[in-house]
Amino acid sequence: MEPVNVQADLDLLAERFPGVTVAAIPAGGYEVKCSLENYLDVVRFLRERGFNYGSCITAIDWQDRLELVAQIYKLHPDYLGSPVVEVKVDGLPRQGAVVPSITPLYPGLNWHERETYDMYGIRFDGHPDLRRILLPDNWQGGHPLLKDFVDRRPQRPRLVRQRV
């Protein structure tokens, strides 16, 4: 059995959307970059075009600018796999990123989403839940994954487990 074939509905969405650039990936699959503006609509044409599993959203720190990166495959029966597609909005900032949610779209990124949310500072226009998850709802201190993250917790002594 062979992967699925996504090339043509990749055709059709460079076709539909002037923007959007389409590349194969070296290591196998597709990276879609869209701007912010069609975000939304990019995921929402691939979603209509049988993409049904959205596996992943996390972002890149480039450290002047934020990558949002959202995975999604399209998964049938038929097929014994799908090559991954990820889309890409780029020139995010670092401070007060919003970018339209896409669980309504994909049920089981929800998570994902208040991770990146947590993580990395990016809020999710229309998520129906964007609360912390990994951190503590008292968190004050600043988002961890980016690359400017200082730990300014008081540091514990190590303990130090003695061997009988």
Given for the second form:
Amino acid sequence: MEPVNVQADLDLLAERFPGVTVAAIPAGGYEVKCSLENYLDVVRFLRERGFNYGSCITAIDWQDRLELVAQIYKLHPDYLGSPVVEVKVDGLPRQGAVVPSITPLYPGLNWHERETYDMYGIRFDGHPDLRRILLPDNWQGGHPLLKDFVDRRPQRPRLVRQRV
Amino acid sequence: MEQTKELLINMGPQHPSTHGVLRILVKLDGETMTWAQPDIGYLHRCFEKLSENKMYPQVIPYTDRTDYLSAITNEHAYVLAVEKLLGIQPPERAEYIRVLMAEFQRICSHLLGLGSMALDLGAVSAFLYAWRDREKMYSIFERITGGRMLYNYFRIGGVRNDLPEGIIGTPQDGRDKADKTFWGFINYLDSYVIPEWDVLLTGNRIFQWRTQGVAPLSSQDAIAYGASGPVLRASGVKWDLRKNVPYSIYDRFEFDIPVGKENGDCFDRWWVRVEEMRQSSRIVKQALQWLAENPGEVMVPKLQRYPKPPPGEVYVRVEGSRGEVGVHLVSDGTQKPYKVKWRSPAFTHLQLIPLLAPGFKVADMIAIIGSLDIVLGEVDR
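The form predicted together with its partner chain is what I want next, because the block you gave corresponds to the form predicted on its own; please supply it.
What follows is the entire complex, opening with the chain shown before.
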């Protein structure tokens, strides 16, 4: 097994896409910050450079904006210590954000994108089946992982122990 | 030829092979499945939202409850993530205890996974044997942590307490001490339990007919669809985070990565789990030898009770019993995590069902779900 070199790929990426910033995360891994327009091209570029495993996709609610985070890395039996590359799109609106779907590139992220839609309300353009996944289909209460989410369902009556 | 009408049926939501609630919509043409779609969310407990309102150490018990059959590996993932944010390193003895517990838990989890898959395919006694052996493991866990299933044992910066006196035992411990000492159980496992699985099911013609050639998964599909753990390895991809991305102290142990033989069908997924129990037993033995010789601290001295990690984020991957457990943790510098995202292997594996099921008989669906070894607590979180 040999240590995998992603630095060369990321340097090439920064060269190819001028607005994209690449930085190492102190706790481990790399982050690639790109704009909404570049996002699909950046992921497609990484996919072609051998980042074949889509591990996870999620969002962070920074109270004034949303940030999309996609964790991808190279999975190959010969690689040692393949670091995670987090592709990030910052500055998405908290209401009605639309992001291109990367499910066609990584079919394994299908449900992760559905979950991000369900929990944060980010719509994925081009997703084959974008429906709520963990909450009921007819759920009207909003997107629960937003920081200002309030559960407005009626409280269930508390059980009071009967005195004998 | 006369065409019959296509039939849409519901499997579940209380399907016995799923450790929880799962509904699978299946379209049938005669007895053959033409389409399948899982429907989840019945067990959703808002783990991620709850974690945002708890102090860092208070999240540990909740991680137990995501994958309740392999609680220790979840704790390991979370604790490693917080330690990376804090930039601390647990004492060496604590690391060995963690690996020991995690591998013991893996055996425990695979035992039930194998047992319940056997039960689904009609082998009731195999399931009961699995429980018989798991009970012995539970007794050992109980002596260490106080809990039989949900342990809350790992701490940020170490483990809660050292191993109790006499729990390690000696390599000469026999079957009579299987529920009292680690060595007793490991000897029992090697000499009795795994050979029993081999004879009872792996070499069983009926079992092989039910599983061989059912729902094969190619290695390209396995990687593309995000499979991990035994499901990925059964498809022939030799990828194990313990070896390929060594975390904790796994690089100090000697073990092999079992890989499926042919095409990643249900039988290969079964076989890989049996082999992994053998490998875990090897790791446990090495950890036991080290622990018996090296006493020491099990907690980082002078760590704040409710630590405040500096602002930042981390994504930690751990090889859980079912595959890659990923924790995406964002800190904003307070005592509570700003965001927790739990990447669970079972959630990702369940997506494989629409890919695997079509073309097979409806009875094979049971084998498919069993071979993916899904825990719904982890799917819905």
